[in-house]
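A single chain comes next, written as structure tokens; it is the form predicted on its own.
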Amino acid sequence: MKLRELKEILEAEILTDTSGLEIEVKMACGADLMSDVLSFTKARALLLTGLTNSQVIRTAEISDIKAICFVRGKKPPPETIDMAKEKNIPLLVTNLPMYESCGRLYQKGLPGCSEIEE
């Protein structure tokens, strides 16, 4: 699913540059403790998560990452924006809780890390 069309789904705000709306991204996971990102998340996955500080660039950039997106309108402190532009790591802001934002996410195909075999 592109995250173009993330976008629409989950009616959210892009905080970095547009140009990351074409990424494609194969699965999501939902998680706030960045343990359990490093423990269950695949490569090329958007991560749901309503932690806003720089832990949570750095994580998604071991984890391969693809893009960011925070729940429940929690914006991140704007070092945190500037350390994922220089990542090349989109984020985007819904107003939608986490569980909402899964379950959308989920309803239209997108599914969840621990459904696609590596």
Contents of the next structure:
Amino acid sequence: MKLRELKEILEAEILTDTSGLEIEVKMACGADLMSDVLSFTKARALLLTGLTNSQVIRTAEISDIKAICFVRGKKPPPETIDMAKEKNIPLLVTNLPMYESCGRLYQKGLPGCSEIEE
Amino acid sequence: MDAKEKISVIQELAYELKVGEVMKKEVITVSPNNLIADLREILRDNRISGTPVVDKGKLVGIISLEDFIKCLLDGEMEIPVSQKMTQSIQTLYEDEPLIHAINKFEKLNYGRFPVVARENGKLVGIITKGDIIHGLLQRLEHEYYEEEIKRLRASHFFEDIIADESRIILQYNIVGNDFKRAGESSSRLKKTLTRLGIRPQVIRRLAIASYEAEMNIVIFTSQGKIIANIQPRQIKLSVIDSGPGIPDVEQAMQPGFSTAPDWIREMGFGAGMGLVNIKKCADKFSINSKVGQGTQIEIIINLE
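Okay, that one was the form predicted on its own. Can I see the form predicted together with its partner chain too?
Now the full complex is given, and it begins with the chain already shown.
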């Protein structure tokens, strides 16, 4: 699923360059525990999270996560956005809470990480 | 540096390349019995300005456009080539370095040299200044292309190292309690491994293990280091700190067991999954910890 479509579904706003909207993600995971992200996600996933510190970007970089969407309207601090730009990871923010964000995407056919063979 | 000591890439190539590698192999030749008048068509049709004269496979002379023009002016078109050809021919051997050819061109100011085989003196090719330029450019392009490929994909890095054993050691020093910079070393390690052409799946496991270990150092200790020992068949990652040590390693290895402070948990870490994750990423895992002295974790990931 392209981020452009994902942005529509989640009524989200993009915080980084709009060129990032052409990026495609294969699956998604929702987590606030970074260790869980590191442990369970696979490459080319989207991360939905309520955490906004810069470690989220590092976690994404380390585990090859393609894009991040912050839920519950949480906008990350500038340092987080700067790091994401530097590492070419698009950031979105949606006002929807975690459960509903995941639900909408899943309903539209974006699978979870355990459903995709790496 | 003295100008004489500087050897350009071109000069280097001129020593490396052999005459036989850049010469034209298909040589137009004439027989000594051909008439000068015949040259007109031979030179024009093949767009050449000179040609070797060969008698029964043996190189006997060379005749050029210049000789032809002279004959034309003197009205000597119906005489055999053998009467007008240059007999004291300068040749090059095909196994000579190109630099010899370049020097010869400079010294004698000829337009071309026949190239002969050293063992039997047989004509095997012909070389002009144009062939030399073409050969050098081709080699330069080839080397440039190879260089580009290497830059793009260095996965043959270890294949290029000639040794009985080879290893690359990368060390990253971690500053404890600096949460802002935490993970920077693992990020740098990941980038370096990518440049070395290690497989992405392997890099991911290594980066995750390194990142979790780095977080542990930052959360619990004042300093430590991560050492990646890269060998052709495996990567060994050692994480060493001089922190407080773990009183009960077995307990620490239980998923969910954590002694991390709240502020760390708020950051999304310290959920008691760090060591478990590290072990999960490894093909071999060992941990050694002494209270008051520090902790050492060693993991091995196979590259095959």
